[in-house]
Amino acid sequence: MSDRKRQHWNTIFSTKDDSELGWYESDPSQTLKFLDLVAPAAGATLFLPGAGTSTLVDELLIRGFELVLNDISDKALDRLRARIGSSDRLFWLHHDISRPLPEGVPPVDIWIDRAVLHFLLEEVDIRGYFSNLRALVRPGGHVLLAEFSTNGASSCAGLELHRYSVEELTERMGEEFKLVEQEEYTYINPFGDTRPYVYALYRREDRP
């Protein structure tokens, strides 16, 4: 894991309250709206590549899902664990999602990424991210990507971003993933600033 990356995010999660984070959502209904299109059964396994301290986690637990919660920041995971407690439905992972996954990470039914992929700038890191995605998502499973759109801000949290169109996301997902739904969405951050996002939901073809 990159010590520089980990330290950057640990500093943020050590010095700011949730409501001071530029990506904080008190209401995760935009993501849940797309999840409702999939209508996963209770007990389905969901993977969050950048769980942070998101309130989405609380909602997913209420719905009865198994969760794999990953973050590059151990400080973020510590805060999240302190809030939601322990559960046998949680798999905790402290990992740089652009690097090969460790052994033992379970396959998942749904991969939900809100504002993680767009922080990866190097092509090798982007490819590593999608390699992990393909390694984990089961045939028939779904992927929801929510990233800064091409007309969105060029930086966040003091870092440059790789902004995305649906076309680029679809190309990077590959032929085995079919686009189910997409939406241009304007998020209003805690400081009142507008942040254009692109949401794209994909389904992996049923193949053995």
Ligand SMILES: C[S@@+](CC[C@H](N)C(=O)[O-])C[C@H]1O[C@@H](n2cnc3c(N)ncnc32)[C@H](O)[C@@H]1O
Contents of the next structure:
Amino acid sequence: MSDRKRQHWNTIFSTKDDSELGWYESDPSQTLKFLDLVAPAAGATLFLPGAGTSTLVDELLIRGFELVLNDISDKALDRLRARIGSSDRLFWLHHDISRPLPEGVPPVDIWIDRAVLHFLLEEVDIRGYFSNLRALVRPGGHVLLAEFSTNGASSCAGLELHRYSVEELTERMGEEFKLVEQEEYTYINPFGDTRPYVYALYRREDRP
Ligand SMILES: C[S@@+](CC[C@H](N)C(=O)[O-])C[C@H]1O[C@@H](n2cnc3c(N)ncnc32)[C@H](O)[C@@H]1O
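Switching forms now, from the form predicted on its own to the form predicted in complex with this ligand, please provide the structure.
Every chain and every other molecule in the complex is listed next, the one we just looked at coming first.
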């Protein structure tokens, strides 16, 4: 894991409250709207590659899912754990999602990324991310990517971003994944700034 990146995020999660985070959503309904299109059964396994302290996690637990909660920041995971407590439906992972996953991470039905992929700038890291995604998402499973769009801000959390069009996301996902739904969505952050995102939902083909 890149120690520099881990430190950067740990400093943020050690010094700011949730409401001071530029990506904080008190209401995760934009993501839930896409999840409702998939309508997974309770007991489905969902993977969050950069869970942070997202309120989405609380909603997903209420809906009865098994969750794999990953983050490069152990401080973020500690804070999330302190809020939601422990449960046998939670699998905690402290990992740089651009690097090969450790053994033992379960296959998942849905991968939900809000504002994580766009922090990866090096091509090798972006490829590493998609390779992990392909390794974990089951045939017939879904992927929701919500990233800063091409007309969005060029930095966040003090870091430069790789902004995405739905065309680039679709190209990177590869032919096995079919685009189900997309939306250009403008998020208003806690400071009142507009942050245009692209939301793209994919379904992986069933194995022939
Ligand atoms: C902008 S925040 C979004 C958090 C959460 N998804 C949400 O919507 O509230 C980005 C999150 O990704 C994590 N992150 C950044 N780079 C990462 C990486 N390479 N691997 C795993 N997590 C990463 C950060 O620690 C942070 O929690």
